[in-house]
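Read the single chain below, which is given as C-alpha cells and is the form predicted on its own.
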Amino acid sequence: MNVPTMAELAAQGKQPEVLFWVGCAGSFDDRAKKITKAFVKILNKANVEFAVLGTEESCSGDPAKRSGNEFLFQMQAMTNIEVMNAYEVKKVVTACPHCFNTLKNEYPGLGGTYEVLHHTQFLKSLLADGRLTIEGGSYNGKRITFHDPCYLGRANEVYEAPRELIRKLEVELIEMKRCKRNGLCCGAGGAQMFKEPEKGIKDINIERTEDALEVKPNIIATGCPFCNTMMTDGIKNKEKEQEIEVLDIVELIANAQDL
C-alpha cells in the first residue's frame, strides 16, 4: 500500500494536500487497522496526495484529558503540535472522532491551529469535487442503520456527511429511534473504553445494540473505531454476528468499489 510519511515527503521538498492522522486505534487495534487500510485505498483511488506522521505520531491526548489527567494531555498535545508545526501542516483528516474533536477544538488553545476534518467530511468534499465516485455494488438495496459517534454528532454537529455517503451506496438508510442529536453513546466515550463499567443492570453498548436491532438492519454503519468495537461486542452478545455486520463507512465504500 502506498502510505508515505511526512518525513519522506519533506526530504523530497514536497508538502501533501492533507495529513492523515491515524490515531491509536487505527494504528494498533487489529479491527481498526482494517478501517485505516480501507481509507488509504480510497485516498489512493482518488489520487489524494496525503502522508502520515508514522512513528512521529503520538496519542492525541483525548483519553488522558477525558479521564482527568490534564497534565498528561497537554504534554501529549504539545509534542504533537511541535511535530505538526515543524512540517507546516495545514489540513488534517482522521477516521477517529475522538482525535477529530481534540485536534479541532482543543489543540488551537495550545498553538496547534489546523483545518481538521473527519474522514466522512473529507470524502464528501472529494465527492463534491468529482474526485471520488461511489456506487452501491454488493450493498445495493441493503438495510443500513448509522450509529452517530458522540464526538462527531452531538459534540461537533456533523450529521449529514456520513449519511450522504451511505445514501450514495444505493441502500435503504433506516434511522434508529435515538439518532442525530438524540443519539445514544455506544459506551466507549470519555475514556470509558479503557475501564470496566460500573455496576448496573445493563451495559450501554447492549442498550445501543438493541436500538439498532429494532430497525432490523443488514449492516450497522459506524464512523468511529471505538463505536465499531462496542457495537461489534453488542452484536456478539446477541449472537447475531452471522446476520448483521458492523462496518465503518469507509469499509462500505472500499468494499463496494472492490478496492
Contents of the next structure:
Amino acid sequence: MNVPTMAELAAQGKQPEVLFWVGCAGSFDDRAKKITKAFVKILNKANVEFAVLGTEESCSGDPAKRSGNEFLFQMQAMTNIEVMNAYEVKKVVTACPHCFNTLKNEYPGLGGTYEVLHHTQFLKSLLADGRLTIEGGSYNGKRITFHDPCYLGRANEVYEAPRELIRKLEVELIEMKRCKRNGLCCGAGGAQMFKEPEKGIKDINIERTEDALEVKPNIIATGCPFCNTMMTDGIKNKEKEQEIEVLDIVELIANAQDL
Amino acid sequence: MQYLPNILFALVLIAGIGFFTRNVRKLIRNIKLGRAIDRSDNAARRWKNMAYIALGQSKMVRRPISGILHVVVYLGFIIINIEILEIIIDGLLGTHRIFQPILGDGLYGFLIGTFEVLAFLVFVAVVVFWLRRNTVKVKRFLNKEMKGWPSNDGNNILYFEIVLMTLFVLMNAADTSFQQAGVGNIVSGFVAPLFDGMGADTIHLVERTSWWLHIIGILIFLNYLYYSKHLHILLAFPNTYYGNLNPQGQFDNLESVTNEVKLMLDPNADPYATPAETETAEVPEKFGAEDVTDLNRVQLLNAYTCTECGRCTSVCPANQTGKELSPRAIMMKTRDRLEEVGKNIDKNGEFKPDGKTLLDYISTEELWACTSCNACVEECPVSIDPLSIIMDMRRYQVMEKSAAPQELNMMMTNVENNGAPWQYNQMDRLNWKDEE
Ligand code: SF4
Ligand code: SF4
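Let's see the other form, the form predicted in complex with its partner chain, since the form predicted on its own is already up.
Next comes the full complex, this chain leading.
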C-alpha cells in the first residue's frame, strides 16, 4: 500500500497536498484500521498526494481533555503542533471526528492553525473538483441509514457532507427519527469509550441501535471509528449481524468500486 | 383623607419595587462571585442571538405544542403589561383611565381590546399548561429533581397568571363607565352582565377590589421571581447575549495550564528555578471547579436562568438510559449551592467556610456519566451550557484530586507513555500499512 510519510517526502524536498491524520483508533484498532485502509485506497485512486506522520504522530489528546486532564491534553497538543509546524502543514484530513474537532478547534489557541477536514468533507471536495467519482456498485438500491457522530454533527455542524456521499451510492438514504441536530450519541464520547458506563438501566449504544433497527436498514453508515465500534457491538447484542452491516462511509465507497 | 388611596398606592409601589431591587442586587452580587470571563466580542452577533432566541423564542417552537402556547403567554405577558403604566399613573394621581381621553376612544379601545383578547388567550394557554403539567404525564416534568418545590413552583406561576388575567378582565367588566363607553370591552363585555341588578356601589367595590388586587398581584409576582425558575423571563436576555459563540465541540484551553506546559516542554527552562516574585505572591490557581465560586459568571448566570423545563434532560443519552446524570439537575444544583453561598454572605458579611462545596450537591457518578455529546446544549431554549460545568468539575476531579475512574487513569497513563489510549508502542503506529 502506498502510504508516504511526511519525513520521506521532506527528505525529497516535497510537500504533500494534505496530511492524513490517522489517529489512534485508525492506527491500532483492528476494525478502524480497515477504515484507514479504505480511505487510503480512495486517496490513491484519486491521485491525491498525501502523507501521514507515521511514528511521529501521537494521540491528539481528545480523550485526556474530555476526561478533564488539561495538562496531558496540552502536552499532547503542543508536541503534535511542534511536529506539524516543523513540516509546515497547511491542510489536514482525518477519519476521526474527535481528532477533527480537537485539531480544528482546540489546537489554534496553542499555536497550531491548519485547515482541518473530516474525511467526508475532503471527499466531497474531490467529488466537486471532478477528481473522484462514486458509483453504487453492489450497494445499488440498499437501505442505508447514517448515524451522526456528535463531534462532527452538533459539535461542528457538519451534517450534509456524509449524506451527500451516501446519496451518490445510488442507495436509499433513510433517516432515523433522531438525526442531525437531534442525533443520539452512540455512548463513546467524552472518554466513555475507555471506561465502563456508570450504572443505569441500559447501555447507550443499545438505545441507539434500536433507533437504527426501527428504520430497517441493510447498512448502518458511520463516520467515526468509535461510533462504528459502538454500533457494531449494538448490532451483535441484538443478534442482527447477519442482516445488518456497520460500515464507515469510506468503506462503502471503496467497496462499491472494488478497491 | 382624600389622598389616602394615593399615598397607600405609592407606599405599596415603593415597597414592591424596593424589594425587587434588593433581590436584583443580591442576584448580581452572587453572579459576580464567579470568575470573570470575557464575552465582550462580537457584539453584533450577540445582539442577534438575543433577538432571535430570547425575544423571538426561535428555539421554543422546535417543540410545537408547548412552544406555540409559550409564545402566546409570553406575548400576552409583555403586551398586557403596557397597561401597568396607566394603572401606576392612575394610582399615583388618583385619576381613572387617564389614557382614555388622551388617546381618544378609538385608539384606547383598540389597545384595551387587544389586551383583553390576549388576556383571554393567555388564560386558555395557561389552563392547557396546567393540564399538561398535572394530568398528562409529560416525562420531563416527572424526573426526580422535579419533586417538591420545583414542581409547585411551576404550578404557582400558572395560578398567578390565571388570577391576574381574571382580575384584569373583572376590573374592566365592573367598570361601569368603561362598559358604557363600549370601546375595547371585547371580552369583559361578556362578563359585565354578571353584575346586572347589583347596586352601583357594589359594582364599584368589585371594580376597585379587582384593580387593587391586580396591581398588588403584579408586585408580588415581581418579587416571587427571585425565588423561582421564572427568573428566566428577565435573565433569558443577558443569558442569550453572553452565550457561547464557538463551535459546541470546542472546549476552552486553560491558560494557566498552557504556561506550565510550555515551561515543561521548553528544553532551555531550568526546572529548579524559583518562580518569579510576583507569582509566588498570588494564591496558586485551582484547576477546574470545586465550588460555585470556581465557575465563571456566565455559568452562574446560566444557573439562575434555567427554566427547569427539562428539554436538556429529555435528550440526554445518559439520562435516557437510567444514569444518575440529568443536565437540568446540574443547573438546579448549581443554583441551590450558589443561593446557599449567597445566604451565608448575607448572614456573615462575607463567606464563612461551611464545610461544603458544589460536590456535596453534584456527585462524581453524575459527572462521569456524561458523553460530552452536546445534546443538552443544543436543546436548551435559552442557551444554557450544562456541559461546561460538568467539564470544569471533571477537571477538578482529575487535576486537583487525581480521582478519575481507574480505567481512565490507565487510558491516560497510556497516552502519556506511548501516545495512544491503549498499550501500543508509538513505533508501531504505521504497522497497518503492511498488514493484510
Ligand atoms: S453533554 Fe452530557 S449532560 Fe449533556 S446531553 Fe450529552 S451526556 Fe447528557
Ligand atoms: S438547562 Fe435549558 S433545557 Fe435544561 S432545564 Fe434549564 S432551561 Fe431547560
